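Here we start with a single chain on its own, the form predicted on its own, put down as structure tokens.
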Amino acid sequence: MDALILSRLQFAVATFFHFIFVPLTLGLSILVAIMETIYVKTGNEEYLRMAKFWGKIFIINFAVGVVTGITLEFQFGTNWARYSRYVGDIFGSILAIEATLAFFLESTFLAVWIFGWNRLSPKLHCLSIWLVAFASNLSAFWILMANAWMQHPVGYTIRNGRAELTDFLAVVTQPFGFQIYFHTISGAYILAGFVVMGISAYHLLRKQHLAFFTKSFRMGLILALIFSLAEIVQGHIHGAEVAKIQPAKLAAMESLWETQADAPQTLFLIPDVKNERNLLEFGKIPGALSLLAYHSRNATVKGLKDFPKEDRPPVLLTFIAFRVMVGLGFLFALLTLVGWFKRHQLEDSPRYLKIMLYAIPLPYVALQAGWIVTEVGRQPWIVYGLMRTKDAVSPIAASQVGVTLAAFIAVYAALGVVAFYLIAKHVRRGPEPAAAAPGLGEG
């Protein structure tokens, strides 16, 4: 394999792995933050036992999100120079910000949280957390307009060989980015939810702590009900963007070839990408594929053989990412639906919670497979109708890239193992004691 190919999957690895823990600290701080308020409003201590126990799990996942995050960006400047060079004009005034902005003001403030149990007051303690958690969704606003700008280029223009910003006002507003963002925090929320969801079934499941962990069950099956049904909503709204500006992604996530007017959406079908058709296509419903991207049932759909092959995205990647992102986005809402008629006898429901236990893993696959869409579907471009991936590569031997992927798969493993089992130690062993609840930095 040549640099271009190792280089791609050294950033699909970090990328993929970083992404593991990043969504879960989203969801997390807002729940730890609404624990937490309800204890300072209440007074009730089961609430603070809540905020500190699923307070250790954030800290577990913010600080490996951190440290793969690091070397994530690096790998701007050592595998991929040429696009930084090329954009780091716009792309790296974005970054920028997230790191002197809101990543400081979140390190900063979880430092205060951790370590203010007793030093502070209820009130400032719990100011904190939501600083914390106010910070962790904006500077994942500031990652995803980037990544929005590689996306939908705005607001530049190319001078001296290079792309460079003329308005930064119209890289940060674009709908694009916008959409992106709530998609991808919509996620993260739902994601928060199911693992909530999960540890406290896994201890309903043994009787256990009952009163704490069906609190913590009710809190993360509310928030995982809001944002599943309106990630239904937002999907659709972003698919249509989708349709709009990268049409070449959209053909490929439904696999089809010929341009059509009233373009049906096919529920089943298996894309022959060598021979550009699909094989055993069935479940047609006329015209919706055109109401669903263009809002009118008379709108043509460019389909992928009007694209120049060399333009065209993975097809068979992208439909599948594509399907198993849809699929498990529908069945997330089904899952909170019923957990929301069950929420008051979930003791009394030991089927529904082995599937609640079981389900963990899938919003993280729903999480993954949204990105292979999102990057795999753009394309042959690393900026979209600008630069292609293959000119972004850094001039560097394939030998070097590949001893820096073997040692990223090596470390990533062995981090991702202590993580692992720094988490399922503290879920296996439950809240401390009502009467021995230390604070975070204590005991």
Given for the second form:
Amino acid sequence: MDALILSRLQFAVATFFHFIFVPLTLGLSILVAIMETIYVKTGNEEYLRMAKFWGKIFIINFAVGVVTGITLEFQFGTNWARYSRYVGDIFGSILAIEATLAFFLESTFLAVWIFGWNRLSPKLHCLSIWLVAFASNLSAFWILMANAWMQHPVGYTIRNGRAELTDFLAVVTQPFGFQIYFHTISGAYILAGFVVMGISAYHLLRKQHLAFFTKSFRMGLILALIFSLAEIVQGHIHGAEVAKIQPAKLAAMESLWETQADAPQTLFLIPDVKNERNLLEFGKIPGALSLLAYHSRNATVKGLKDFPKEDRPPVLLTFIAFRVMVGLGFLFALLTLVGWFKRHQLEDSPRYLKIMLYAIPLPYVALQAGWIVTEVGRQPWIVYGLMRTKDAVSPIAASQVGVTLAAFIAVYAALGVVAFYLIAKHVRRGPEPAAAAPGLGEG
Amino acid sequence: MLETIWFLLWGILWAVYFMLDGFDLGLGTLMPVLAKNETERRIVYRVMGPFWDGNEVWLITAGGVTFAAFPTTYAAMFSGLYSALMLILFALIIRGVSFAFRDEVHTPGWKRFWDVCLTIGSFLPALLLGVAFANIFQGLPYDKDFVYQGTLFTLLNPYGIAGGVLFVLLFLVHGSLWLAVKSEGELQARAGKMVSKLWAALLVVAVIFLLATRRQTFLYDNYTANPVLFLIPLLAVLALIATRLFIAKAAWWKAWFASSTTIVAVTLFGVVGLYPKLLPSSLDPAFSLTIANSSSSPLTLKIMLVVALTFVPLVIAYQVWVHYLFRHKSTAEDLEEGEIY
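For comparison with the form predicted on its own, please write out the form predicted together with the partner chain.
Below is the entire complex, every chain and molecule, led by the chain shown above.
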């Protein structure tokens, strides 16, 4: 294996692992902030205990998210030096802005929140977690705008043998970037909602801390419900944008080989990449793909065969990941809708609670699948239409990359095991017992 | 002009990073020596707890600014110093999580494991950052395409190692002073005693390094051309001496500030000597990366300047406020306070 393929694997390992931990922090920080706000407003100690219980899970996730995030910033330089040199004028500045505007705020005020319980007024303390939540989501904005530029480069010109910035606002306000942002953030909120619901279900099934976890469950439910429904609508709009901006990706997502007007949406098929066709197609809805992608049955959807082979993304992976993501997306909407009607009798719905407990991994799978569609579907480009991935890698020895790839896998695996062990341990132990004050908590 | 401003900001960012993370890297390295029991170890963690992550973001920012303002340098530096940077990275990873994980399980073996991670994870970056910067001062084998022609072992030459030892000692002094500022009683006394010895070692290494710099690098060229610049190394020397004087008086805050000044001045001494090069080539001076051949476009530099001048002061303001908020000394009683780490 050469430095290119090893670097791609290394980047995949680093980003996937990073994104196991980050999405939970995006949504959970907001839930914790809401919990603490309710406590500050009402004085109900139960919400304080909720903020602390869920806050702990946030902290463990955050710690792993931080240390694995540094890896990514380093990797652009270590493994993708040609890329960095070619697009640093634009891409590098967005990363630097992210650190300055968001990451400082997030890291500094999380420490204030953790260590400041007895040193700040409740209001100021609550403000610190809101700042953390705001900064986490702001950080995601900049990172995703940087990614959006790789998907759809705008506001630049090729000068001095590289991409140079010509329009900063075009880069940081491009509509496709907002699509990516809302899509990813919604996914992250769904994940946070499902994790909170799943963990709450664990305790509700055991009939312990009932009031505490019923409240928690409902908060997770509302978050996940809103964004599951929004994600379906937005996902559709997003898909239509992909059709316009990255037609090869859309063709791979659908495994559509022939260019056609009135293109059907096929519910089930097996791509046969070697022979450039699909096997076992059934459930064709005539015209549906044209309608979904271009809002007109007559619209022509370009098939893979009309892209030169060297410009096609890996079809099978993109196709499967897309189906998994969409399928799960609809499942999340279904599960949260069911939850909405059961919200007042959660304790009496053991089967639903059990499903929600075992559903915890699903949004993780959906988010990773979504990133596979985004990143694998962008191939063979590192910057769509502008720079190929194979031209982006550093002039380094494959052995260096191989050794560090092995080290990443080992260290990250260990880190993942430890983090999930600690979270599971914390979850099983449950919230701290309520203070002796009468009438508070459920004992 | 813009390139020069960014070159200076680039140097200042690294200097601030070394000054801030320096104390927790140093203290993390020294913990096994300074803390004798579990309570003391927890105090050592506690005096770093609210600050270390905010400090480390300065590294992210310094790296990010290298990427944004001098992308060609960023590309050549990070890919060239691949193995050293990866070691720093792994060290920072195990160190970062040790803060969050250590007190989650209450068995001695678990805690000892994360303590070892903290120490290794603090020592390695201190050493390797010093090695890397000394080698940058000295010049690295970059060819005409800015491709690094050496290995990890190219870096481990006597001058590079001297730079590594210098950084380690600077950070050890800085870290023990921080503990002296933030603790009381026996722990403070031990930190105070330790720092006197460390200071003597630092003095010796600093003198050797300054002399070797004259022999090994071109850094003094800028100084002989503009003698007024000698104020920077002079400040480093004076601050180093002041550190010792304040240590003798047990004026820990002042000693810590003097030590901060030393670190900043030493870094700026190197950076100003480098100007206008960011990454000198040892193969041929013409292959060096400079502000002229590696900087971003004027538009990017302008936008970044606006961002930096608006937000960095804000960052400094709230980080200073955090220091004010957590200005108290950490004691055994302090550990019982309700926090959720």
